[in-house]
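Only one chain is given next, in structure tokens, and it is the form predicted on its own.
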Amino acid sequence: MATFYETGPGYPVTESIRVDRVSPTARRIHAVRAFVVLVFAIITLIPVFVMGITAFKSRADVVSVPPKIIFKPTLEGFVFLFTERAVVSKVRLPEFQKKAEAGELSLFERIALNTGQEITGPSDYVDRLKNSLIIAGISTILSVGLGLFAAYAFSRFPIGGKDDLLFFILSTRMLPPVVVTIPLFLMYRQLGLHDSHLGMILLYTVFNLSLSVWLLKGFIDEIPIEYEEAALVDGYTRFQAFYKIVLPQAVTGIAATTVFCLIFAWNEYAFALMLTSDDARTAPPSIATMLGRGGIEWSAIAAGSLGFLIPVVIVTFALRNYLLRGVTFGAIRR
């Protein structure tokens, strides 16, 4: 890398050349690290790959031994996922075949007919997925919002017993959810919160709040307090200093915390299974209980899991730049 300097009028321009060289040992270490990361990524993505190809397999291909890697793709799993079906009687089978030949049946109806079934209505999967979006989305917004204000207070104000309070907040995260499921079930039945969106939103918000407070406090601690003091001297109120100074610099931490809280609320299984039954039932317990006629519909379960995975992937991909800076925020001090 070449750099040019001019010392002053009448002085010649001098050139300083610096060559950055990487030793062969450092290159080999870097190559080994890259190989290890690649192998780990491949091993981690194997279940996702199996789930993806299973969603497009027929029932016969799913249960084949040995498992098939090359097969004829079909939407049979998605038909079983989104519809309720009944077996077509032998008397009505010719009628359905004539409609199929005439093009009067939709794609899903033709696929169901190939398995000897007719579609009787939509399944509950869309409603379950909608419940997951509502409960996980609102609880994430509440936990991050409340955690942001609490973390700012712990970071900026002298609070008596601060360390004890922080440990108490964190201790709620240490408790296994299954331990408190029965007491929560009894309490929710008394309060009328069982199988309700409000009950699940409050529960996920409380459990995510401890994680949100601890993560955001670490990010806010890294923001110099001198910035706020200068804003206060210039006539800003405390809230204006928080909104215009702290909040823009804490965006990366907020994004990282949002992703972590969303993943917990989106994937949670035990509470959703025990505390909901119909109206507020989310996708995780409903996917695991999918049963078909004559056996488990593995292709439908894989299709449901694939559809359940997509929203989290979209959110994480949209916040990937903030997430990468957020998890490394404060790692390098100048």
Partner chain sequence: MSVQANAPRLSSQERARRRYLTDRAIVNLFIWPTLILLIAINLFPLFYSLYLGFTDYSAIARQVPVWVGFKNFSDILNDQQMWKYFATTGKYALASVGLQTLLGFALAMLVREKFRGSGLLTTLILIPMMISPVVVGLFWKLMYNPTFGFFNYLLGFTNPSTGPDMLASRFAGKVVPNLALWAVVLVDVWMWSPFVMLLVLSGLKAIPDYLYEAAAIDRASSWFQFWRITLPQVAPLLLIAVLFRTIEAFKAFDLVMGMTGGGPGDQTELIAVNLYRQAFLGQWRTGRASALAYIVLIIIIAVSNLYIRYLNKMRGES
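All values derive from a computational prediction rather than experimental measurement. Between two forms, the rigid core is defined as the largest C-alpha subset superposing within 1.5 Å. Positions refer to the first chain, counted from 1. What changes on going to the form predicted together with its partner chain:
- Once both forms are fitted on their rigid core, the CA atom of residue 172 lies less than 2 Å apart between these two forms.
- After superposition on the rigid core, the Cα of residue 110 moves by 2 Å or more between these two forms.
- The two forms, fitted on the rigid core, differ between these two forms by 2 Å or more at the CA of residue 33.
Write the structure block of the form predicted together with its partner chain for the protein whose form predicted on its own appears above.
Single chain only below; no partners, no other molecules.
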């Protein structure tokens, strides 16, 4: 260690070292700081960890006092989440057990049987998840596509009242959802869009447009305009220059924007709660209503939440360099 700091006539100066950063006190403070951050990170992750383990607990383990950290993992929560079940009567129980021994039951059926139930069909949640995928997926494609065109135009052309227009686009994001939901509800009811996939896709598309325009504009602004100018001089049309020069350069930005839009649409709750009831209802409001039905199936709720958590964790890591832009709607870069 000591050799690292040795300087003097015999040593070449490779880098400048500020004395106030390498003194023993400074190094001790450094270590303390790292420790505090570590502790904070652990505390932050406790609820996430608890949700993760609860998803694999059996019904008895969830409500055990004191709460268990070590337990026998089971997939009960997932079975409860994805299936509708009925209690198997005592008369039929041996018949089921025989089937189980013969290996005729699937994994889920066996787990359900352990709790004395048989699976009668898939739960609503499966449909809700499908709706979430459809609505979040299509609306993301639309908002990134439309946003890309608009962002390019805003980035490259002089447009009258550009700043006002951009501010208008950003401000739509600041509205409390309820302000627009009441009239939208009435509008959708008139148009037959209430509780429809199309209605939700349109709404989420607009909801994400402000984000995608601002984010993509930032990314496109960073692509040197000279590339396009060179292409234009060489006889490319504007449109060719756009998709042959700008698009390939903006791929990273487009990918980041797509994931941000996807996460926002995937997580959205307020609009979905107010504008859907059954056909187009997405997963977040349905996880929340699971609380209301009969006894609280905590492991099922945890399993559902875990399903929401995993993509988010992956995304957080994949996008860590773009997170700042994403969560401030692209208004802040650097």
